[in-house]
Amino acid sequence: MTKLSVNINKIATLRNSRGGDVPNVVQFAKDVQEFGAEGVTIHPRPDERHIRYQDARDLKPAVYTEYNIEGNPIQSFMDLVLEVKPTQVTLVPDAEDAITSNAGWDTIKNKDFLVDVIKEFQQNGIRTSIFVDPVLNQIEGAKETGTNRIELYTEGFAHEFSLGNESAIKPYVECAELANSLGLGVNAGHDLSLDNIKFFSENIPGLLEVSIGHALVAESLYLGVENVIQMYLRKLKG
């Protein structure tokens, strides 16, 4: 069954806009788990413009489901993850000034680097996942890094699906099938929403986890957080 991990970066963005502690990200993480979410995701960036490094530490005792920390494995990020020891670390090749993630790893070009990073995390008991585009040779390259899982970058699917192009799912299906055959777990994330999650999850074989933040928070403004989480769970499980 596919797990729903809620990315709470947007809650931190809202908090930081006023300089206080409202909304409180730790309480929000507790609430989404109480409402049924099966994981909490954060993506701290070096400028701490939303999730701060201290948030990652503060969240550790509050997250009793899957705790997933995403980010570019610069030294400060690696030190943080090794200190906090989440369930999973998802490696994302973000530029420091990126507004949001916009590409997966070139797993072939960056193989040696990824092998070293992944080995260090795994030796500390942290499951690894790497953010990849839906390209078959990149899945093969991911296998060579020793990672436990991949996370399929789904912006392209989400955009095409919104235009009525259901065939945009095809490269994701093919990559998931290949990953399954290679023994890689499959996660997915970016621009997944209530509009597209059911179609996506029903068509991706062996989909273990989806990480959803921006859409879920935006939908919750109108429909309520607890209600929206239950809506996602029904689409994922039903």
Ligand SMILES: NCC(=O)COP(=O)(O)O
The other form holds:
Amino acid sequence: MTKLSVNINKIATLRNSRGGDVPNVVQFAKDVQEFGAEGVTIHPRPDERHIRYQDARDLKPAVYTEYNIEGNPIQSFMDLVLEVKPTQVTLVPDAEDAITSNAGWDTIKNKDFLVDVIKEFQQNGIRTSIFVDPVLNQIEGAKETGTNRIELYTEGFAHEFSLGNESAIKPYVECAELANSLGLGVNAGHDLSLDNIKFFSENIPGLLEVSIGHALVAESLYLGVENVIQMYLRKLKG
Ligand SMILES: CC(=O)[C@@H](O)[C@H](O)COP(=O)(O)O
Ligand SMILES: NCC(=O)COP(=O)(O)O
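Show the same protein again, this time as the form predicted together with the ligand rather than the form predicted on its own.
Below is the entire complex, every chain and molecule, led by the chain shown above.
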């Protein structure tokens, strides 16, 4: 059954906008878990534009479901993750100035680097996932890195689906089927929403986790956080 991991980056964005501690990200993480979230995801970026490194530390004792920390494995990020030891680390090849994540790894060109980084996290008891585009040879490359899971980058699907192009799901299905056959766990994320999550999750075989933040927070402004989380869970479990 697919788990819902709530990405709370945008709660930190709102907190930082006034320089105080409202909304409190630790309390929000506790609350979303009480509302039914099966994981909490954060993506501390080098400029700490939203989630700060200290947030990652402060959240550790509060997250009793699955704790997923996403980011580009620069040294400071690696040190933080090895210190905090979340359930899962998701490696994302973001440029430091990227407005958001916008591409998966080239798992072939970066094989040696990813092998070493993944091994270090796994040796510290941290499950690994790597952010990939829905391209078959990249899934084969991901297998060669030794990662436990992949995270399918779903921005392309979300955009096409919003235009009515349901056929955009096809490469994601093919990649998930290949990943399953290779023994790779399948996660997914980026621009998933209440509009597209049911169609996506119904079509992707073996989907273990979706991490959703931007749309979920925006939807919650109108529908309420607890209600939105329950809506996602019904769409995922229905
Ligand atoms: C990897 C991924 O798709 C998400 O973690 C996304 O990067 C969210 O980052 P922002 O909240 O900074 O857009
Ligand atoms: N890995 C995807 C994630 O954590 C949230 O992405 P988004 O829902 O904020 O686009």
